[in-house]
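For reference, the chain that follows is the form predicted on its own, supplied as C-alpha cells.
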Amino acid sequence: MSVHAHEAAYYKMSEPMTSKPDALEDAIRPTTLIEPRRLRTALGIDLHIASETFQHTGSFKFRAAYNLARLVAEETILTASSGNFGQALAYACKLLNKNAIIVMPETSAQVKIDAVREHGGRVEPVDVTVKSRAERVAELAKEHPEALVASAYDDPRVIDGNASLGWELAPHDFDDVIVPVGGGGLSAGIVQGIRAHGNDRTQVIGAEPLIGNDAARSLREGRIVRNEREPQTIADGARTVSLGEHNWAILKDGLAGIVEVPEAHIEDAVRLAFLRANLKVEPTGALSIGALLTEPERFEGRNVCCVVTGGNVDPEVYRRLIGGG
C-alpha cells in the first residue's frame, strides 16, 4: 500500500459514522497496538499497549454499547454510567435511531456529560451521596415503562461486545494482558474473546483501585463481595459497588489475579503515559500501567500487554496530573 493509500485509509477510519453498520465488526475500530519504547525502558518490561483511546467515543465502551443497542428491540435504552458507557450508548443509539437516557453522578467529568449530550443522549444527574445511581434508574424506569434498563457491564451482550477486543489481542500470544476492572464487563469480555480464539496460554490480570477493591476481595473469598458505597477513586470508571453476576461467572476462574493499585500509582501512570508514550489516558484507563508500578516484580521477564481503556479525561484533572501537582 502506498503512503497516500495509508493516509486515505486513516482518514476514512477517523471519520464519524453516519449510518447503521451491518455488524459489530463493521462498527468498531480495531484497537491501536503500541510499542512504547521509552516507557518500556523506564519500566524495564517487554511492554505493549492496546489503546482504545481512538475507538468511537474515545473508549472501549462503544464495542459493548453498540452490540447491546443493535440486538434489543426497545427504542429507548436507560442506563447508569460515570460517562464512557453513557456517551458510547448515546452515539450507538444515534446511529440506530434509538433514544438513550443516561443517569450520571453529578461528579462525573464535565467532558463526559457534554459528550453524552452532543451525541443526543439525555443526561439525568444524580447526587450519589443522597441517592444511588440504581435508585434513580429505578425511578426513571417507572416513568418510562417502554424503556430497556441496561447495565453498563452485567449483560451478556455487553460482554460479547467487549470480547471483540480479546479476539483482537489473542493472536499476539502475550504472557499477560492487564485489564482495568470496575464492574467486570471488559475483563470478562477479554477473557471470553481470548479463550474463544483458542489461546489458553495468555493470562488475564485485573487492575483495580485499591480503595475500591471489591473484585480482588471477591477473588480471595470465592464469592461476590460488595463495596459499602461507590468508592471515590480518581479512576471514575471503576466507581462500582460490585462485579456483575454475569461477569463473576467468567472472572472467578478466568482471571489469573488482580493488582490493587493505589491512587498515587494511578496518577503516576497517567503522567508516564503522557511523558513516555505520548498518549492521553484517563485515570481508569491508566490502571493497567499503574499495576506495573504497583507490582513490577510480577511482570519481570514477561511479554505484557496493558489495555488502556480510554482517554476521556476532564481537562483540569488532566492538567493537574501531567503537571505532577
Second form
Number of protein chains: 2
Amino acid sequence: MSVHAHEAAYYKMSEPMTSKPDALEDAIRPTTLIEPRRLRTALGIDLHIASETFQHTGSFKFRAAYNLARLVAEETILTASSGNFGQALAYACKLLNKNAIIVMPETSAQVKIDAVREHGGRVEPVDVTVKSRAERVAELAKEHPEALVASAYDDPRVIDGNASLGWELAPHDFDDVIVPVGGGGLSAGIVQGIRAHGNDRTQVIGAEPLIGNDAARSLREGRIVRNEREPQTIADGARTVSLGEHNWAILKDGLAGIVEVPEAHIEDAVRLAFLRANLKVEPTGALSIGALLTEPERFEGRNVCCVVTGGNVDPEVYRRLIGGG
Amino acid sequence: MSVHAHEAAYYKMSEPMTSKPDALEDAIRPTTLIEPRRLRTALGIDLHIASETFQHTGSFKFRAAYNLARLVAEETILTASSGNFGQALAYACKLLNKNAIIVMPETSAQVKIDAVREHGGRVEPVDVTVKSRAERVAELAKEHPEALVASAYDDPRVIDGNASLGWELAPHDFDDVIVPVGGGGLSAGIVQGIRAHGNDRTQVIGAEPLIGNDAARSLREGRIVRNEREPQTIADGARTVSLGEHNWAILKDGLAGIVEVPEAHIEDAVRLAFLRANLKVEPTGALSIGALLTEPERFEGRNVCCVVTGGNVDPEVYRRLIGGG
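Having gone through the form predicted on its own, I am curious about the other one (the form predicted in complex with another copy of the chain); can you provide its structure?
Shown next: the complete complex, the earlier chain at its head.
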C-alpha cells in the first residue's frame, strides 16, 4: 500500500462535514504549538513542540480512536492497548454511544487503567509474562463475536485519524518533524498527512527507544524486523514487538531516518521539558526531545518540531524522573 | 482613577502596529485555552482553563513587563519581584536592548533566580527578615539614578499589559473568570481588558490565599487594608502586603468577589491539575482552581474560566505537592 493510497480517504475526512456530528475535525482538539525559549537555549536548536498532552484523553491517540470508532459499523470494539489508545477508544466510544473493551498489561500505569474505566471502558487486565495481549484478545473475541477487534496502530482508519496531526503541521514547513515510534501508527499518519497537504519538503524522523529498536532495524534491513519480546523501555507506549504492516508500507519510504534513544535520554527529556518548557510529558511523549539529546549535531541549524505525544504518566514515575539529574 | 480612564491607552495598544516591532501584540503569546474534561468530571463544573504557563518566561508577567519596558524612556529598569516579574522584565529588557536589575528575596525558588540570570537580568538578593524589598530598592535607586524604579503591579502600564489577557478572554463570554490576586496587577488588567472589549456580563472573581487575605478584607471594608507582613503562603507570587493604588481603583468596583483559598486547597489544586489536566502549575497559578475547591457551590452550573498564571515552580516543591493526598 502506498502513501497515496491513503490520500483519498484523508481528503474525504478533511472535507467540511458540518452535517455529520461525528466528523473527526469537529471532535479533536487542534495540537498545541509551543516555542520553548529556555529549552531552545539549553539545546541550541530552533525548536518547536507540538504537544498532544491537552488532546482529549491526554494523548494523540484520541485522533485515531475516534476516527476508527466513527467509521466502523460494530457497536462494540475490543482492543489491546498499553493505555493511551484504550483510554482514547473508551472516550471515543462513549461520545459515539458504543462499547469499548480494553486488554491492558497488569503493569500499565495505574492512572491509565483508572482513566479507561472513568471514560466508561471495560478493562481486561493480562499478565504478559504468562500470555500475550494478542492471546487474551483472541480469547475475548470468541466470547464477543459481535465485537470488532481493533489494532491500536495497524489499521488505515487509525493512520487516517493520526494524519490529521500531519495535516495541521504541514503548513508550518518545518525542516524536520520528530515523532515517537512504537507500532508506527502516528509516524505513518504524520507522513501521510504532511504529504497529503502538499508539503514534500518537511522530513519526518522517528524517535524510538534504543532497547526496542525494531523500527530502526527494519529501515536498515528493508523489511519488518521484530523484537523477541515487548521491550521493557520506560517509554511504555513504545513497548511494541514490531511495526504494523499498514504502517510499514508508508514508513519504509516515508521516514527520513530513526534516532535510537537510550533510556537515560528519555528520562532527561522528561525532566528538561518540566524544567524548561513547563510541559508535563510522559516518557513515550519525550522520545522526540530525547532524540535531540542523542543526536544534537543532526539537528543543528534546522527548524525542528518535536511531537510530544501525550502526558499521562504515573505520579510516582514522574516524581522520580523530575528529581533526577 | 476609573476603569474607563485606562481604556484609551488599551485601545491604542491593541490597534495594529505593524510598523512598530516592539508592539505588545506582536511580542506576547496568546493564552492557551484548555477544556480539561477529567477535571470537569472531578469538580462537576463547566470549566475552562486559560493557561499562561507557556507564555514567554512561563507566566503572564511577560505581558506586563514587556508593555512597561517598551513604553518607558529609561534604559535601565530596577524592580522588586518574588520571581516571575523579574524573569519577565529581564527577558523583555533583553528583547528591547535594555538593562534589568531585580531585587529578589533570598527565599525565592531557585529556578526563578536562575531564570532571571539566564535572561540577562542582574539579581540583587535581599534577606526580607532584615530589610524589606522596598528598602533595598531604595538603596539601589540611589546607586543608579538613571534607572526607572518599576512596580510589578501598581502601574497603569503594567495593568495595560495584563489587560491584553482580559481582551483575549472577553469574546468567550464566560459567566465567571477566576483570577489569582497578589498585588492586583493581573486582576485589574483582566477587568479592564474584558470591559474595554465591550463585555459587561462576565464576572471577574479574585482568588487569594486565606492567610494573606488583604484584598478580600479591602473589598469588605471599602479601602486598602494591609497585611502586617508578607504572608508566607505557598503561593509565593501572592506574598504581597497590599493591593496597589492603581489596582484598587479598578478592583473596588470591578471585582464581583474574592474567594479566600486555604493553603491545603492551593496544594490540592496543583495536584489535580497534574493528575487530571496534564498541566504543570505553580502554586500561585493554582489559586483559581483552588477557589473551585473552596467554594464549589458558588460555581455550580456556571461556565467558568480559571486563569492559571504560571508554571515556574521549584522541582522539589512540585515533587512534594504531586506526591501528597
